[in-house]
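One chain comes next, on its own, written out as structure tokens in the form predicted together with the partner chain.
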Amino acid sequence: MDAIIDNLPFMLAGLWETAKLAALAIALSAVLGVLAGATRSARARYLRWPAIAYIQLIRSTPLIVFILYSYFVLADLGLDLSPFWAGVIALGVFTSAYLAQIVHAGISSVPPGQWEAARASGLSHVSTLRHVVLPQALRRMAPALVSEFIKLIKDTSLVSIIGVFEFFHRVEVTNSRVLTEPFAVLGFAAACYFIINYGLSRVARRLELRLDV
């Protein structure tokens, strides 16, 4: 417990960088991810093809191998990225493929009819997604995509090993210095995940209960 109490501080301004480092790649996620989507359930062969490879090549490549990627050939291709911001752009772009299929199965259940009397009324394809399909499939897929994000927040642990100072790095640091209670440090990192990422699911479940129309 000593080297819980003694390094409490540190570890918890990681909880600040893992903050930081989920709500940027969540932002980021959520427009790549909705423009992914929209465009996977798009009518054109040579608008879905292109989504369709994007989503299915992220979706079969491990996290980590994306995140070395971007850091160590977005740095060969002249973009000198902190490890930080590598981390957010991996995250971000990682995420948009998963929130991508979520999106266009949500599009997909919007009834026909809202399509055909919203273009009746004069709208255009992309105004149409705008003020009428996507409102309407986004509230229906609001627990999945609470889902993803509870996994973005998870997968903020694997930055680390391109060296951001976030919360599971700052834990690991600690049990290498302190090295005689590794248990304890390490349930105090497990516990905290396990909170945050608990809590998160109730308010989806809660929000699933509360759209359940």
Partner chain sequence: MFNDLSWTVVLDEPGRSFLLHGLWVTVQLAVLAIIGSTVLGTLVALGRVSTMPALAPLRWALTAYVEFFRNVPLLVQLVFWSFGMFSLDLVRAMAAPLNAVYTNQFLAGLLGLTIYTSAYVAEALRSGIQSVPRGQLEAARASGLGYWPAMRAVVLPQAFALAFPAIGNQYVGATKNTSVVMAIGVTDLVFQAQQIESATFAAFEAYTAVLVIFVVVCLAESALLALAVRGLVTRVRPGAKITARVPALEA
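The form predicted on its own, contrasted with the form predicted together with the partner chain above:
Only one chain is given; partner chains and other molecules are left out.
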């Protein structure tokens, strides 16, 4: 336990970095995922096929390769981003492809009669999607969305490969310094991830119950 107490401020600083990284990546992935999922569900082929290509291309690439590719290619294109922001973009875009499939499945699960009734009342396609279909689909999507967000939080540990000094990277540094208490140090990391992800799952469960009311 001495290793954890002595290095606690150092590791907690990394936990704050991980929290910022995850929050920004979740926000980005949610926006891109909804847009891609809604476009994937469009009837027009010129909208649907690019969305399918976007989803399949990203889903077929390992995340660690995508992180490296995003960081170095963006730099080659003249976009001089810090490793932190490159990590946000990589995680957000990568997760958005999986969210898009979830959103598409949620939209497809809404009965066609809901679309027809909304359009008959004078709502446009976009208004129907926003005010009628998505609120109903959200109830079905919530568990899968939360699972992807939890996965994203755990995947933040991979951005250390491009130099982001996040939580798990600092845990590894602490472990390499101490060497005598690997079980305690790594157990502390596992406990932190569990508390964060379990808390997120409980919040999602409450939201799901409120949506069912």
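If you superpose the two forms and keep the largest set of C-alpha atoms that fall within 1.5 Å, you have the rigid core. Positions refer to the first chain, counted from 1. Bear in mind the structure is a predicted one, so any value in this text is a computation, not a measurement.
C192: CA moves 2 Å or more between the two forms after rigid-core fitting.
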